[in-house]
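We begin with a single chain expressed as structure tokens, specifically the form predicted alone.
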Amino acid sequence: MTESLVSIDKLVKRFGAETAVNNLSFEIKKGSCTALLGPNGAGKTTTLRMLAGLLHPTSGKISFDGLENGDNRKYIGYLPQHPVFYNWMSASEFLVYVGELAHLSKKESQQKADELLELVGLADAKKKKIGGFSGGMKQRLGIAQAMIHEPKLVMLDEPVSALDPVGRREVIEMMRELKKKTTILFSTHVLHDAEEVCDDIVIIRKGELALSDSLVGLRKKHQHDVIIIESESNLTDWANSLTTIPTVQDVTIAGTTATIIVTELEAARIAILQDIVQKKVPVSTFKIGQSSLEDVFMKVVRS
């Protein structure tokens, strides 16, 4: 069994009368990549800031590598959702500056800066001013600064949410490389990104734990066969009538698209196609697949 690096037990954070995090408990395994999922306002950033030592919990325990409620900042690298840089500095200068803040010598800082700029794909831009960097380049530099002191845990708060598709792909690939070197916790509401790189999933809703499992376990327990039907007209009335078919488990309708969760795929496919022909439903697309992590997420946050 994989050893736990961080154990969070009944964590609570209140801001006056508002409870941002409520009785939250989960674990982060050593060497894993854990995705902290939740809609905006769920308490993801507040949780990360408590783990990073930037906020004190109202109550509850944070155990880091077996030690409870200590100062763990030297073991943690943190990239906030909106990182701030000194635009007049070069990438190399910034990393050396951050390294010295982390109590590395200037020589050690320069060595680590060179290694990390190579790792994050910025070696050719190390002398360029940060003010001229793209969003993806800044995020990669932010990951490098989070790694400068060789932390046991790297935490990334919404690392791809503000990026264009190219920048998002750059950072996702960067996280794949990072997984080989350290433990990662990253928050996101982009479910596809979580599926690409994470090992474990933690979903929170209104500051409370909604679900915690490995990605493999989650798929095994919650993944279902799905039939997706698109039409030229509104499908609401017809799709709702499909619940009378024994193999149809659930129907979700969004205007001209119906997503149907089924138990016996072949039997359901035949029954639904027969119903389409009999009722002359103007179908434009008939697709068969499996429910995604996004389907699980939407089910959990709506319940």
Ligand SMILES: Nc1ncnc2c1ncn2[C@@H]1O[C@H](COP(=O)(O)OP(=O)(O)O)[C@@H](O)[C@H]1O
The other form holds:
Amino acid sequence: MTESLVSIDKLVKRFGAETAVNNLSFEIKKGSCTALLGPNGAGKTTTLRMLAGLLHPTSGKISFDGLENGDNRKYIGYLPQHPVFYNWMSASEFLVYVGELAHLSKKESQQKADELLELVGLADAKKKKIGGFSGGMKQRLGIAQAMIHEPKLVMLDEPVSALDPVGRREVIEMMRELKKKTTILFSTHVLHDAEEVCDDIVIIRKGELALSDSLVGLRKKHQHDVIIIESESNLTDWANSLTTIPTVQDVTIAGTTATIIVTELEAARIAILQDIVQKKVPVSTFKIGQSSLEDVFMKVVRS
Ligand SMILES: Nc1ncnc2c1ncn2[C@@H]1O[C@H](COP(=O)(O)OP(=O)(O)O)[C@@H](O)[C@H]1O
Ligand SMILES: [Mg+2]
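After the form predicted alone, can we look at the form predicted in complex with the named molecule?
Let's see the whole complex now, leading with the same chain.
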């Protein structure tokens, strides 16, 4: 069992009558990359801001490396969801400035800036003005900024959500490198982003924990055989009646497509085909597949 770096215990944040984070508990393991996944408004930013010490929890405990509710800011690097840069500064000037704000000497800041620009792949652009940077370059500079004081935990709030596919790729690759150096917690509303880099996933919904597991564990538990049936007409009544077949575990219907999760593919295939013939269901496609984590995510988020 890997040691925990951060323990979050029954964290609550209310804004007036609104509860943004409710009774949230999870662990961040040392050296792991954890994705905080949830739809817009789920409470991701609020959670990260509490962890970063920028927002005071209404109640609950945050233990960092064994220390309870202390000032953890020096151990944490944070890239906000909408970072603001001084466009007239060069990348290098910006990092030196940030280093000095973090109480490094000018010399240390310059050294650190060079090292980080190398790490995030901006060494060639170090003298260029930030104003001319692409979205991906800005995010990478933001990640460098969050690393300036060698934090034990780097938190990135939706680091790829606003990027085009090229920028997204750049930042995902960058996070893979970063993973080798530090513990990462990043938020996203896109499961695919989480699947690409994280070891652990924490899914939240309406401020509450919906599911937390390792990516490997999630795959093991939630990947099932499915039968996908498309029809020329609405399948709702018929498809719902399939749940009486013993090997049918679950049926979801979207328009004229039914996705049927089954435990024994062979038995289910025969039973369903027989039923189709018997009831003269106007089927246009009958397909075998595997459920994806996307299905799990949609289910958790919608329920
Ligand atoms: N400063 C605030 N004042 C009032 N409500 C807020 C504030 N910040 C966030 N909220 C509310 O808390 C909920 C969670 O927001 P947020 O943490 O930003 O979600 P996410 O980052 O997952 O999209 C939302 O309903 C949002 O409107
Ligand atoms: Mg947010």
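Positions refer to the first chain, counted from 1. This is a predicted model, so every value here is computed, not measured. Take the two forms, superpose them, and find the largest set of C-alpha atoms that agree within 1.5 Å; that set is the rigid core.
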Practice item. Would you tell me if V12 moves between these two forms by 2 Å or more at its C-alpha, with the rigid core held superposed? Key: no
| Is_shifted R49 between these two forms (CA, 2 Å cut-off, rigid core) | no
- Query: Has the Cα of E27 moved 2 Å or more between these two forms, judged after a core fit?
  - Reply: no
The CA shift of T243 between these two forms, rigid core aligned, in angstrom, is 5.4
